[in-house]
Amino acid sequence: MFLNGRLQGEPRLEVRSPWNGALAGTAAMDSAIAVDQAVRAAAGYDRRLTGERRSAILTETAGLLRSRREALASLITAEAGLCYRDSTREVDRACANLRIAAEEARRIHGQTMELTAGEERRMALTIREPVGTVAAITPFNRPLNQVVVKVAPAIAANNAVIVKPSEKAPLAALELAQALVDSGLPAEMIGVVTGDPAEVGTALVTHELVDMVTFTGSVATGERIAAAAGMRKLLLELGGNDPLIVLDDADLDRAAAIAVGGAFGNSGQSCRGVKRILVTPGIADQFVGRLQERTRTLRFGDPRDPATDVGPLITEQYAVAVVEVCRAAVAQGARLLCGGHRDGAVVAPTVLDHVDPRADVVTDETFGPVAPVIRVGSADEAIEVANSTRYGLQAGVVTNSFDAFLSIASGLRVGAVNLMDGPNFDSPYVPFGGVKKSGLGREGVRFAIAEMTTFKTVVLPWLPPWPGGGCMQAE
């Protein structure tokens, strides 16, 4: 584990490339005892680090990661199989989140207000305090930025944080922890535990000294965490089944480009990627033709090649499952236009047309490079189909009619709706999270800080008169 500013423990966890099985690195197989050590060290943090100092540390960390951009991108590609171009974007996004967290660390403020108790005037002050010790459990698909998304706001808010990264891709998280300590973060503010999630994850979320759990991953795991965590704060991002809605008046070239970027970016392993494409009848044939044409130009294979667009999934087992769910959709009446096969862990970019809205490929979250097209009769039917799953994360709409967009946006049960863009749009400045089974709470730096702090209210007698007459008035 990473504890007291350095790696400890025997490196018994081998992390291998999903592309060719090459050894990407090693990490420890931590135990519940190691988790207890890490949490107790974090709980001992005295929380005296000022906002200015926390801001400086986060800024310095962003600079360190930026200076190591190529090496970190190569590490991410090696451990998680992300295409190199996606890995470089991963580093850039992590740096941006760190810099924004540094800005927000300077402006965590409360309020003042006047109260009355009978005839007596009083003043109340609200103070935002750190929640305490945060347990952050992160997935494999974004092994650096998903860690930063949780760690940077936690530190900005003056919390200590223990990270449990995916055992499939833990190496970038360890590099981040070292960069934070190298930038001056007190060693007790950051810990990383690695290994079997059944042991390490359970020990972490149930530890008596953990005050908050933030998790990104599947609905099933999120529900188990919520049940195990009990009475403590939760921030859960549990994935999506995000629709892209394309109306008859859409710019078809733009719509096809949005669909391809959203469905196949990160090899389709993105909770906010395009998972369903709902197309109205007037342009369905033309849109599908352009989607198929663009998809056939994508290069898939070796993620180390800068020209590769789609690399492997995290394991061959995941690839097998994606191909099987596509075959099942075809058995239910869908038409396979391209892809639908795999080589090892690499699934060829796949386009399915005439997909049944009840098919598993579109009712569950298919975590792979698949673009399923569902033909709908109208915008109202698109809303109905979009809302028909248990998820409600984000959505995209391509239309030239602002009135039509507003009608769709008001009808969708999701956390965000993007006009002329896909559900995969993101910005660290806006709240990110969903409704229904897509999770609890909101990420996005400023909003995550709000989740990771608590209010304390201090009530005072009204200020006494100034010496010499008059009294101090609250503005």
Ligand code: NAD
The other form holds:
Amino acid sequence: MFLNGRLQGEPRLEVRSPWNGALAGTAAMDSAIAVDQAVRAAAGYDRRLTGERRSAILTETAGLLRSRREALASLITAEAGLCYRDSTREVDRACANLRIAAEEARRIHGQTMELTAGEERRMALTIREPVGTVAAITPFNRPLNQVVVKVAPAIAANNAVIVKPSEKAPLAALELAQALVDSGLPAEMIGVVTGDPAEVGTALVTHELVDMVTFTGSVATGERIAAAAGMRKLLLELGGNDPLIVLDDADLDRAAAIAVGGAFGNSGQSCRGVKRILVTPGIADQFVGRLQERTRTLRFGDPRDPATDVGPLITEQYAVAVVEVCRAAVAQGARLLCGGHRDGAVVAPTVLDHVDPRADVVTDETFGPVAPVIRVGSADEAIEVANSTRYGLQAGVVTNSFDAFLSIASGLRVGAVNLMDGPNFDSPYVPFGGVKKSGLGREGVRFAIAEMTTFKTVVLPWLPPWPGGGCMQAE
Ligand code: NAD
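Having seen the form predicted on its own, could you now give me the structure of the form predicted together with the ligand?
Whole complex next, starting from this chain.
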């Protein structure tokens, strides 16, 4: 664990590269007792750290990460198998989130409120207070930035935070905690616990001194955590199976480039990515041809090679499951145009055409490099199919008709819709999150800060302005 500003405990958790099994590093196998220690240390934190100081700490942390960009990217590639290019992007995004959280730390304000008739002799103020101790549970697929999007706003808002990173890739989270303390964050404001999720995760989300749980991961785990957490603040960022809708009037080269970027980026292990491609009849054959052509140019294999586009999945079992779900789709009538096989944990970039909208590969979340094409009869049918699953994170639409886009955008039940782009937009400035089973609440620095603060209302005696103003008097 990371407690009192340093690593502690026996490093019994071996973290191995999903590419070649090489040891990427070690972490502790913490127990429920360790979790209790970390939460109790956090609960006593001193809340007098000013916004200006928190801002300086976050800025300094961004600078430290930036100065270690290549080393951190190599660590992320080693522990999670992300392609080196994706890992450097991961570090850059983490730095951006820290810098924007640093800006926001200086402007967390309440309001003053005039009251109603009969209450003229009072005024109300709202003060934004930190929720207290935040438990942050994060997934394997973005081992640094997924931690930063929780930790940076939590600290900006003056909370203490205990992180439980994925046991599959916990090393970058430990580096982040060290960088925060090295930048001057009081040690009790950041802790990291690692190990068996059933023990450590459960102990954390049920601890009486944890005030809020912010979780990113699968729907199944999110539901388990929501049930265990009981009555405390909850923010859930869960899975998705985002559609990309390509209409008859689309620029097909652009549509194919968007589809390839969205389906195969981060080796397909992305919550927001192209998981289903819905195409209308006029361009379906041409579009599929271009999609296949582009996919065949992708390089897959060693994630350490900067030229690699698609690397391994997090474990070989995940790769087996992805190949299996593609085979099942073919058994249900889909045509396999390329890929559909694996070597170890690496799944070759796969394109499936004529996929049945009821096939598991598109109704569930397929966390791998697969581009399944569903042929639909019209834009209206695209909306219906897009809405037919339990998820609702993002969608992308490729069309030159703004009217068609507006009607699709208003018909989709999702957290965000992108025109002429894939369903994979993410910026520290915008609200990020889903509807339906894709989540509850919003991240994005300013929006996460709103989730991580509560209003305290203070009512003061006040005199109505002129005439008869003067000194403030109690009633
Ligand atoms: P996961 O649900 O298996 O694990 C997520 C985290 O929960 C890990 O740290 C894990 O150790 C922990 N955990 C597991 N069981 C727990 C328990 N009983 N109590 C407490 N913690 C527990 O997810 P994963 O496989 O690591 O990540 C992939 C999933 O994350 C995908 O579904 C993906 O869509 C989702 N994801 C969502 C977003 C988003 O912003 N919506 C972003 C990234 C990933």
